[in-house]
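Coming up is one lone chain in structure tokens, specifically the form predicted alone.
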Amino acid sequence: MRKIFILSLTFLFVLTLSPFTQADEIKIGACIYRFNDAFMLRFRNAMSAESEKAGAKIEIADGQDDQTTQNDQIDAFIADGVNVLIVNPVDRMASQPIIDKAKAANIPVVFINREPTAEMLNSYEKAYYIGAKAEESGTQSGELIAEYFKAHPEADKNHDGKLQFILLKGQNGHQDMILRSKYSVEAIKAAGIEPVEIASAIANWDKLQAMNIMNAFAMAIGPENIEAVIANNDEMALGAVEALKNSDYNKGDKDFYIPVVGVDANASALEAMDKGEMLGTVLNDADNQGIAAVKLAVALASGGDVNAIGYDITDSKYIWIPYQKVTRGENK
């Protein structure tokens, strides 16, 4: 009788620790830098779908592009007793206080899209990062432009053998902005083409800002003197396309076409590519990143094996999702 009692207690103990039992009770608090971002919308949808599939509960907060607002949301999540945090910080350099709060509450934290420094992540054994290597997207953006320039001699409008381009940058200080900008130019050089930056501006990942900036550049420089536009994301690329259309470029006439590239492969960019308005983009796989974030969060919260979630973890801290070049039809 005593053996049966002990076995029963052991069975109940195993059930209590079972990740599957705990998954039904897992509460995930997710913080997004701002909801009004096409890429992060895809990320949110992927996280919500994967949470439902896993049986976990997720609440997603809009940081409204304000770090103080996001800090308050993190405090509220911790006070509410979430089991794990997923954070897309407004300011990646403000990640340390978030890590310190999570550590004090013994809550794992998974950062997404905006990468804290290695020193920050290493300050807490339960802090992780999921994203894509921005230098890959920069390299692939530059390769798309270089490939087009080599395949289309008419793209060299002034026949000087150099590539006169405009660079539209994301948020000032954002690591993706810095690395995408740098490596796109490096890729053009590596292809044996001399790049000449004739103008650049910060457009904060925003379509309207990019359109207004590009309208001003077109008026000041003349679209006939612009040989390419490199944008750090698709929203800014689409803004550039709208501005060029205002100057009667990129409307289907090959004699009045300027190749424009972006990053993200969002639906609007793919549609613009199908219409011949935009050259190409680089897939930033929000779906896989969102799925990986929830799988890792559930494993951390349930005590599961983080190395068995289907994604490789490097340096015990990072999950990297690769970028992919995307082109359509005659733009290849």
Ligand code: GAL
The other form holds:
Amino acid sequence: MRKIFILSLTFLFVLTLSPFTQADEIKIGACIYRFNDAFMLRFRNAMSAESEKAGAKIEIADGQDDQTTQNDQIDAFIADGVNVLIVNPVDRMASQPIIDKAKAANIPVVFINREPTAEMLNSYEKAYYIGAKAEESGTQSGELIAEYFKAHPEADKNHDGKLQFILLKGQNGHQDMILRSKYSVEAIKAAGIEPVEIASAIANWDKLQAMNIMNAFAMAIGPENIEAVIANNDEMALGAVEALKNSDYNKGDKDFYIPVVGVDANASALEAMDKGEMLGTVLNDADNQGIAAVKLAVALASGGDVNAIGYDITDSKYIWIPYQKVTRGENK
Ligand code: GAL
Ligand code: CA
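So the form predicted alone is up there; where is the form predicted in complex with the ligand?
What follows is the entire complex, opening with the chain shown before.
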């Protein structure tokens, strides 16, 4: 009897003092800026699958593109006693209060997809960011267009040696909107082609908005005067493709074709590429970003070694997942 008592006391003691938490006790509170986003859906699926694999519990909240809603969700997760937060902020510039709350509760926080400033991340040693380098995707999508333009002299519809393009941009202030827009155009210049922006608009990553905008542009400018469409993501590229099809472009006839590029490599974009409706895209690796986010979260919550999760951590803060060009060989 006495022996059992001592044994169970020891057991209790070990349980309370151990800095390590078993994976099956870990609760992850994850916040996504908006569920209705094709790329973030892939991201969510990757995180759910990896959590199941790790035996951790994950709860994912839909911020509905509203920072106030998301802040409430973060408060609720903290009150609920989650061991770690994964946050895809609605407004990346509003990340500081989130970091402050996590710090006050001593809960690690892993940001994904929308990058807080270095200053914000540096204000808490348990704050991290996992994403992909936006400039890299910009460069790669610009290269896709430049390669096509060089391989297809007929793509220079007005024979002026310059590339008249339309730019469709994601949400204002998003690093992927700013840097993809900039670097795609830089890559065209670097390839020795003079880019001429004939129109641009913000379409908030959204297919329908992009389609409406592109319909208006095609009407105003005339599709015969558009030599390329560069979209900050696939959904907007697909919206542009729909609009061009309304003008009887990009339906298979090479004389009525405008190269369109996006970013993400969502299944719907790959399908459009297979059908010859869209030129190319850049793989935004949701699987690896989601897996890395959960592995890092589990390591942080369990007192494990963050450097042993299989992903390089830069500056004790960042995990960068590389982008990759995807084409169907039309560039050759
Ligand atoms: C980007 C992605 C977009 C959109 C956005 C949301 O990385 O390319 O499609 O999902 O993130 O923040
Ligand atoms: Ca031209």
